[in-house]
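What follows is a single chain, given as structure tokens, in the form predicted alone.
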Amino acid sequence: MPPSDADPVVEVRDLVRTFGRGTRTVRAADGVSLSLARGEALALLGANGSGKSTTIKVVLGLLAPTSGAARVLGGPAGRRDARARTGYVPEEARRLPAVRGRELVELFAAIQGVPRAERRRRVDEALDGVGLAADAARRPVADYSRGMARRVALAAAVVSRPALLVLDEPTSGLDPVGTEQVLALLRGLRDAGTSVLLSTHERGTAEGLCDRAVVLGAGRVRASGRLAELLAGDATPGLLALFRRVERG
């Protein structure tokens, strides 16, 4: 039976990942459990080392569970077909020397499905709502800056329009500018039925798409809940208020 607009896009139950053998093994996930509904963005925040990664690779399908699981639109996470319809921008985007940013997108319109008769409008509709413009896009992308990195990776991701998008750190690189013109890309794309995992140590980028937030430390969840209420009392302008409360609670 084919999933619901009811059923979660993301569904993490219990899952447990572990690294090493005997004494040597670390928990990177413990006991992580968190949900993400159709047209939702959730922010997974923490500090280094807090489990994000790790959950963020088990929802892609590039790690297993050791224990637990993970459920993406319907079914285990890493099913081709999820794949298929899930954007992920890294957070350290992969450069490719020979390829210019606009082909960069074109290729990622192919692999993923956009009908031909589409592609040309849908790809300038990326570059555009990430601000990258015309000439810059005919640049090789080994040429960028690390901002320009991170819009044409975003602009890859969502081409195919997505029915989940995990970013990882999105607006790291972005001027004040670049990052509204990406958060405002985002939130269209949430509006019309886009689901986003997004992790960030970017208190401003959480707080401009995401209505809910889980914590992680040492690979628990820490805190749950609205955003709002979780920043609510720190007055600093970053994470760091909200990682300390968490760990000392």
The other form holds:
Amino acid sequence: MPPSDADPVVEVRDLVRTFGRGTRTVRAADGVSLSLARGEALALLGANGSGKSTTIKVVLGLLAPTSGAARVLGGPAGRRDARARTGYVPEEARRLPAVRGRELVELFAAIQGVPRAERRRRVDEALDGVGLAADAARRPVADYSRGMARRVALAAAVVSRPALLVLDEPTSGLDPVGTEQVLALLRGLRDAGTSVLLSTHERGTAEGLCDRAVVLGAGRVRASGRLAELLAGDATPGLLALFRRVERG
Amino acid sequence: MASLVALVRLEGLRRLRAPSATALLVGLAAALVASLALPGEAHGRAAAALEGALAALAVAAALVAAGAAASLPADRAAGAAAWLAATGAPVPARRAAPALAAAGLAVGVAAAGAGLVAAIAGATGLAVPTRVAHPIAVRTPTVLVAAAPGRAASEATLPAGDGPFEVDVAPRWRRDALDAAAAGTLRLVVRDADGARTLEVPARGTVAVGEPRGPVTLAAADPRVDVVLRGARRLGPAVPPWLNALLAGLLVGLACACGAPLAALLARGTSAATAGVATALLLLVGATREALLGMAAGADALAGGAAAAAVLRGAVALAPDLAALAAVGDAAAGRALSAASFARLLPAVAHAGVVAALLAFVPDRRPRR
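Same protein, different form: I have the form predicted alone, so give me the form predicted together with its partner chain.
Entire complex below, previous chain first.
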């Protein structure tokens, strides 16, 4: 049966993912559950080692769950059709340094199935959307600042107009203007029906985009709900401290 | 398909822009210039130049093909493998793309290099005059034996035809022929409708017999040395030397490209350096397989040599069959390459196909953190 709009775009249930064996086993995700609806933005919050990256990798199909289940776009996580409808921005975006910015976006457009006839226009739109000038897009990614590399990775993720965007620290390294530009783009995509799952340490990013958040700690869900309530209440005493630590640098 | 094309393009761009590409091109240019400047006279110099240039192109193409080993470990280290794995690109396309890109570049480097060599050789008078070669069926090996007391002669007769012909010969000395071996030449009797003449020919190699009238009979002239007739051919019309050099470069590139899937497959289980060196060695084994199999046969005859023979045969079995590279010698000798020259690549292409299938479809280890 095809998925309906009411079905969650991402649904993670009792996810456990362990690494290592015997006494050296680490439970990176320990019973994580979350769901993400169509057109919703959900923040994964937590300190380093809290299980955010593991959860994201399971959703992307890069890691198989040890137990539990992750479904994406109506099927098990990692299925090819789901991957083709998912855009991903890794935390470190200079992973293909020899490629020029525009080439990178063209590459992802081709891989993700953007029709050849539309490719040039869609690449232009994506680069415009992230505010990357044409001359900058002609330079190799190796020459980019961290913020520019993140913009081009974001352009590569959105060029195929994915149903789901997965972002690992999407505004890390961006200046305030760049951050607002990226958030505006992401808000536009969200409002157009794209679901957004992001991990972040930055309060402004979470507040500027997300309605709900899941707070992780030591692989477990510490709290989840509406972001404003989580920030206002005392259910997540570590959360504000985390943001304060990050903001202090 | 669009994913595969895009990934192959990505790999190609990354390789062309890598610092090692510049180093390789500079080294190749130096080797080509050196080969064109090899000393010698007229035809001998031109042949040596072409052979040297094709050898340099083979080394460069082999290095490019072996470079397919670098992609996966580098991508894992940089995180690009995970990034691409999160896209909709099919797994076989992601795995095969580095091998296909390396194979394409190997062919491109060899063909472009050969084109350049042909142009320079033509401009400097170093082009090798080339003719079409029609093989003459010879029962292999045909051994010519001179008559001696208690022993009848054994001769070979080749059919009549137009044009000059050549034969490939090798000596087989009898027990009492050490002085003949030291002489380093063979005597071959050639008889046709015009009569018989004796040729003094190199002990091992190819000799032009001229244009005999009617069927020609070949006989050994020295009872101490039998002559193994390894091949014979008639030479036909001339072909442009540049075309033959270009085809030879293409053949060299295709042969070396067959190693690219092997490099990518080995890189899944070991480091890039190990996989690259192993691939280069296996390409070398594939190019010298006839000699290695001959050595294995020799080792079999020695006490305790069976293990050495097994090692040699095992290495040959693992390596792609690059016997087609013998066509480099044909090109240098002025014989036009033909479809048959390329057909000898089929075993290597089949080897590459099997390895590529293993590369694309055998599941990887479960991804780790």
